[in-house]
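Next up is one chain by itself, shown in structure tokens, the form predicted on its own.
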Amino acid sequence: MPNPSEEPLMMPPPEPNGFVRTLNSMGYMSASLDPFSQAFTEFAPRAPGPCLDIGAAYGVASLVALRNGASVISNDIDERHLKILSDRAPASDRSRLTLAVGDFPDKLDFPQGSLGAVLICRVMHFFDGPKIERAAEKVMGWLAPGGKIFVVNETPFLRTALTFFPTYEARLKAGDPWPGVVENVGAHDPKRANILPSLMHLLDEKTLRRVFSKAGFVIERLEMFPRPDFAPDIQLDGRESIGLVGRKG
């Protein structure tokens, strides 16, 4: 019998932009689709496969896939998350969905062929540069051929990231492989801090290129894009994230 003390799970209010804190401090749930999510939720339906959503938080994608008709395995580090993204999804919904707690893309695993499509929205500004390889070739071997990787990241130009914008240019200058690792995300955006891993990879287009390329994808878009949705002092310049849509052959 359930202890009447104890309340439910429930998802937290949004923020004033309508981004939904999570439960384990990694950051926020984006509660609109972006230009690439949407793109997952649409190719979803006709994948090769059942769909992966990783670090799915409360369901702003997986919900949408799932009602285009899609399978759904949705991941998230947090139980919580998964257990009122479940309750979230119409009854109707749940015989295609499929919840998986597990930390990708080391305490996650898939036969290999298996996924027709996998979004990575807004998790791998949490990953070093050599889990970021891990987890593209990972999700290489999880895809049937003709399935898609669709990611999402945050990039350097953030306004809460300008004064590490030197040491980025730098690095870049220097040929510096990961130029966007931020190690004290709290010096540059204090307000956050405690919402945040200290840890912060802000990734360009050059590093995701080199990366998946390098995994065996074939690249079919690969761009910045602005996040009017971002909260005024993160905005700078329309350049805010970065997507990628890649291809197993």
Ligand SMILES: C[S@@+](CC[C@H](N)C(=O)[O-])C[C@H]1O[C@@H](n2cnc3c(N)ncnc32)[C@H](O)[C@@H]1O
The other form holds:
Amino acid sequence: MPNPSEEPLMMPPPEPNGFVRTLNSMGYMSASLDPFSQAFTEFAPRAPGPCLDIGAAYGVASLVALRNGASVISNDIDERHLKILSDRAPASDRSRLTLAVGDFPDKLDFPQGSLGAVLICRVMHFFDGPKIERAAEKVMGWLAPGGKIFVVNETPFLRTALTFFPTYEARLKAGDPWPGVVENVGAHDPKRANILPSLMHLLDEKTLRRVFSKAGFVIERLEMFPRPDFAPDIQLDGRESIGLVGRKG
Ligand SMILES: C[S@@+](CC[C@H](N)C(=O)[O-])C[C@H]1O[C@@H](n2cnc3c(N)ncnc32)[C@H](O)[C@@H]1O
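Previous: the form predicted on its own; requested now: the form predicted in complex with the ligand:
After this comes the whole thing, all chains and molecules, with the earlier chain placed first.
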């Protein structure tokens, strides 16, 4: 009998749209960079310190930032993802790559003022509201002055969230601070229920602006954008994702 722990770790084969499923049922790594992740990889080499990629999976953004010359700390809650990421990094870039396994934000720590840029791409939709607030506050502490945070998240404007939309609108009207919390993902997207945690937090402009302004960030950019790379049954009207760039000081 082969010992499973001795089997080589492999990145799963891509889906038809190029997305690659995670090994821990936390959705998919995207196939290419969205405009905000791209901006992170371009800022990273000139950031005022090393850059941190939270929930890096197999390295879609980390590997590009490394290629651009940045020093990169790749974080993930699943050590297997980071091992595959490291194996994918060219030998010439590995001296600038650090792996940091841990549950962000509660089980991950860096010295105050030590980082130049932080990317949180398609990870916060697994967090409840208070955890998103802790995330923003922690990153604010870790960044050096002039450092930047880049955030990408899914919005309520997904075809798979259409049945959730009336709940979202009713919560907005009632002034709920977290209108986009989908408590039962299986009911809305049964096709993907086995590859997603049960809670999904769809974020809008108002919520992100409030949380990151409160943490002290100067919001440089905040907008929704289309995802032609998402599976056709998820795409809706060009507002599927939202991105934020915030600056410290
Ligand atoms: C949907 S994938 C996104 C991967 C990549 N950032 C992208 O944009 O394609 C989410 C990744 O975040 C990781 N993750 C989820 N919760 C996390 C947490 N609390 N701390 C660190 N990583 C986390 C998962 O293991 C997974 O690799």
